[in-house]
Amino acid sequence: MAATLLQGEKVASEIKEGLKKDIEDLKAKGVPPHLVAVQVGENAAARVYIRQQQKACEEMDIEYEVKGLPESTTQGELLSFVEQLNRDDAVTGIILMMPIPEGIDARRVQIKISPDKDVEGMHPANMGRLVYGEMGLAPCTARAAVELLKSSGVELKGKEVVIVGHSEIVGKPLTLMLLSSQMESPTPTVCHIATNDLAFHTRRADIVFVAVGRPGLIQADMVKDGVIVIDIGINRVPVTDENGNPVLNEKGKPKKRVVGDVDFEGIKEKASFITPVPGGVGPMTTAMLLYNTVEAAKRVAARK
């Protein structure tokens, strides 16, 4: 029996619908959500994300503004610019677009962003709150994965969870989120590049999260029947024909498709729930960015 798909679009729509009243209330208080994206230099990938963010904000009637700085911007200049945004009460949220030019320490810049305006949830103060079980402004992708899992309706208490990947953006905060309840938490195991026998861990898991960026990393023989799989990976791989040859597009270039980190076709026949890629965690991450943007505006409104 094939797994039930955990469709991110459906859950994301419900989250966004719930934000509409909050946005109306904030505007009535004179604090409309206003998200500023800071981009240093030009980067095609960053522009793609900017367009996606702008479209999502426009749909929710959230003001979105891009502040572009030249490639020659120094770290000191960038830190000063961020501090100006921190002091501007008309700006309720700040996001630093990656990548940034060499010579600038992204972590130092992220720390400079006010924790109350940190819509990515990456400031040490926001990460630290997770230790105390406070979600607040939490990292968007990690929270997206947790909310998508919760949409399955499966009770987490007593479950064995394996998280593959221990990044600061996903793996580490995801672990803390799963441990947020003293009585209802599952038991998480975190695997990473230094894990000797990955399959040993994944085969005993009731729930597997994967966020590595390696297509096909988790195969069907590495999970048990009835497992829940949350695939957070996003990879572009070539499209091939039945002989394994690359398929070309109308411009004569190899076609590519987006896949996750798991063998979706093989695992969906064993799993009870699984996220598709694309269409799973991706739409939820955008919804969580909007959620954090509204939450940050609430904090500005509280200070006023």
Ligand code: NAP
Given for the second form:
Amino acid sequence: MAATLLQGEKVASEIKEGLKKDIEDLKAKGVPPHLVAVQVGENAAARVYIRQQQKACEEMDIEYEVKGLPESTTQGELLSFVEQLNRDDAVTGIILMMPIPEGIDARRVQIKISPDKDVEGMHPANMGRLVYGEMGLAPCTARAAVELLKSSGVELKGKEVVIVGHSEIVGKPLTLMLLSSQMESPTPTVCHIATNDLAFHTRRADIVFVAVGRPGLIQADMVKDGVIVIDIGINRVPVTDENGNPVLNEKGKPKKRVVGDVDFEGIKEKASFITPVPGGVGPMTTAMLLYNTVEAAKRVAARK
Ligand code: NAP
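The form predicted together with the ligand is what I need now, so please give it after the form predicted on its own.
Now the full complex is given, and it begins with the chain already shown.
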């Protein structure tokens, strides 16, 4: 039987609906959520994310502002700029757009963002809170993946969970969230590039999260019947015709499509639930950014 799709848009719209009242309350208190995206230099990928964030904030009537700094900005200037935003009570959330120019240490800048305005949940203080089971401002993609799993309604107690990928932005925070008692304490195992036999782990898992960035990494013979698969990977791969030749777009360039890290077609026949790519974790990540933006504004309001 084919798996049930865990549709990101559906869960995302429920989350957004739930935020509306909080946004109204914050406005009534004189602390409207106001997210500032800091972009250093020009970058096409960052522009795409900025447009997405802008649209999402507009939809929710959240103020979104892009502060563009020149490519020549030094580390010191950027740190001072972030400090100014931290001090500005009218700014309730700050996001540093990646990539930033070479020569600037992104981590040093992210650490400078006030933990209360850290809508990406990347500040060590917010990461540290995950150890204590507090999910207030958590990394958006990891939280998105967890919320999609919860939307399946499946009991997690006693389940074996395998997380493939241990990045700071996804795999590690995801693992900490799963260890929280709020998540009914499943048993997580984390796999990574140095894992000896990935299939050994994924085959015994009731739930598999994959966040690597390698199309087709998890094949149907690597999972058991009834598995739940949350595919976080985003990969742009060439579209090919039935002979395996690249299909060209109207500009004569190879046409691309977005896929995740798992063999979706093969696994959906075995799984009980699976996230599509696109349309799974992606839309949920944007919803979690809005959630964090509202959460950050509440913290700023509480300080007033
Ligand atoms: P990352 O920082 O490159 O981390 C990839 C992780 O995968 C690393 O922990 C790496 O291990 C591990 N890995 C690499 N090859 C492996 C293999 N063959 N077997 C097992 N593990 C392997 O990437 P990321 O930022 O976490 O992103 C991962 C994927 O999620 C990407 O496709 C990205 O585009 C996508 N993503 C999606 C969203 C969304 O909104 N849907 C948001 C963020 C990221 P080592 O560190 O040991 O090499």
